[in-house]
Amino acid sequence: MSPPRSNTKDAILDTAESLLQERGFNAFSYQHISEQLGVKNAAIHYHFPNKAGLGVAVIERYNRNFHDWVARHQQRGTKPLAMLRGYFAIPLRFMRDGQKACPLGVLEAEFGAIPDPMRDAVRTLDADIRGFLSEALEQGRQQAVFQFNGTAQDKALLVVSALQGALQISRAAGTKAFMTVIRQIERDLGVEEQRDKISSQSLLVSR
């Protein structure tokens, strides 16, 4: 039975960032997602007339999302190291829900592949991410959770590259080799090993 038209748009985009993950951006078309779906092709380009404005679409949604997120936790009041960790559960959510990729991760390899709408969202997603990554960072160095030398700004690109490399290594090593590299950086970090452990309650996304 075909979703009624209120969800439709909503099942594509869930069913076009899964398809992303998996197979990347330009090794799915409509017809995977009307054929998971149980619509037509006139459904999809109804809501989304071409594909890179449901790329679009997928990016700026995850971002909202990531967004959401960070709110959520500053108004809790969320110290530095259970932000940090539950960062660290995103893509540990990924590779829990079936070895997914990393929206992120996947476009950026695809970077010179995708339409130049795409690009920018892309460009907007990483720097949102970075951004808050380094306020945690800084927040957390300022009150003497975490040591590191250099900028915030440098620490978290090093962070999220080591993060991004070890969720593709993981796929075939396993869930060990990506928490090894999570312990690694805390260490790298100054934290002492706790009982606290990540979380898959501190996720990025809810739906």
Contents of the next structure:
Number of protein chains: 2
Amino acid sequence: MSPPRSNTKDAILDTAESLLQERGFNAFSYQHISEQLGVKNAAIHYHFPNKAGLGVAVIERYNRNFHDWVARHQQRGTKPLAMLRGYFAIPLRFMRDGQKACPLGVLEAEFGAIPDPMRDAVRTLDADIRGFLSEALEQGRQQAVFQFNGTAQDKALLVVSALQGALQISRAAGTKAFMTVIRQIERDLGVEEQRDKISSQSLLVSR
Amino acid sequence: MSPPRSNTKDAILDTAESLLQERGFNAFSYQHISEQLGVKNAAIHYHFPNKAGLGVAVIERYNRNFHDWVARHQQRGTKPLAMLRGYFAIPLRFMRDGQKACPLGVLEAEFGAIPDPMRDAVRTLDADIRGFLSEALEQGRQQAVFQFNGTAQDKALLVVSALQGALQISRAAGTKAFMTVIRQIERDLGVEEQRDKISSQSLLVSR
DNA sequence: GTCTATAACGTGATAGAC
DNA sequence: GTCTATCACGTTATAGAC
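Output the structure of the form predicted in complex with a further copy of the same chain; the preceding block shows the form predicted on its own.
Below, the chain from earlier opens the complete complex, with every other chain and molecule after it.
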């Protein structure tokens, strides 16, 4: 159902997504992409006639990938705590992969300066991520692996907000800040501190 | 010690700060400022020769204002809970004042695309804000008005992260999201739900 | 599908008159 | 301290050859 996918098109999306996370939407250009890709900017305009369309495509692909990830875990019957940690691992990878920010956070920070179609795509992505997390938290509470007050929706919103903020703050304050927030979130969910987390422990000691 | 402060200079800083919060650093220009101010862009270059300097000036003034605010409350002997809520009121004002984002969050989201001197200023601001909040939380814990696990520094980082993220998310998801996060933060600090918060209660009901 | 060439415009910034 | 005028450059985007 999708055979003639051009190789370049995906490469453009990869590069655009990466640049978006590094620089934000308004600070990367067709030139940046074309240079990194070794291709002329006209080629990019062939695949994505205008920048708004490219932006929307990046967000929608990101959301599709997220849905696939969720579906994969649901099929496997991944348990709530592993689900939560698998979710934490996503921004964690961003941070380790060159201090990237979360696309959602970047676009919401630039919300007043992005095209309307992108705003819609952002809203959808936000709703989908929170929907997923709400479910995981609610399941975990029912299985008594998480404890928290208020609705799962409210708690999910807090967790998503904290992760998004922490990832940004880590760009200024360093990796440790992000690990700290993850640890604090787990603490606040009543998840016991793990005994075998050597790296986390050393982080604790170092301040 | 500071008598000949040009009126225009402050007006430029006001406008730049506002534009920064609405559009981000890379999506506002000297033209935007000059149009809003009814002044030519050369006048702005007279006060701030380059954009990086303007950016730094905005951040540093913001930090000075924050310090003044803290000092004012410390002199008054404001109690921890009122301190916390006074702090919440800052981003709350941003949101109500045209869906503005927090300057810190915006700049950290754009961190890969802002000049070096601005990065330094951002790091300082971040450290100062968290320092203040850590103190307030620690005081509150000692007075048994807040309950939380972990160090006050860790909890402060979580709270700052959550507020920053929530303010951004609210641009896409609406005001309610921000109120929800504030309520959840208070819940997680063991602050009792207020009986007289009619608006908050109706928010709860509406979802 | 990718290229060269170019258009039309916004950007940060400077020189010099007033 | 603000203006007019202008510059060099980067931006998104298009036309048309290959």
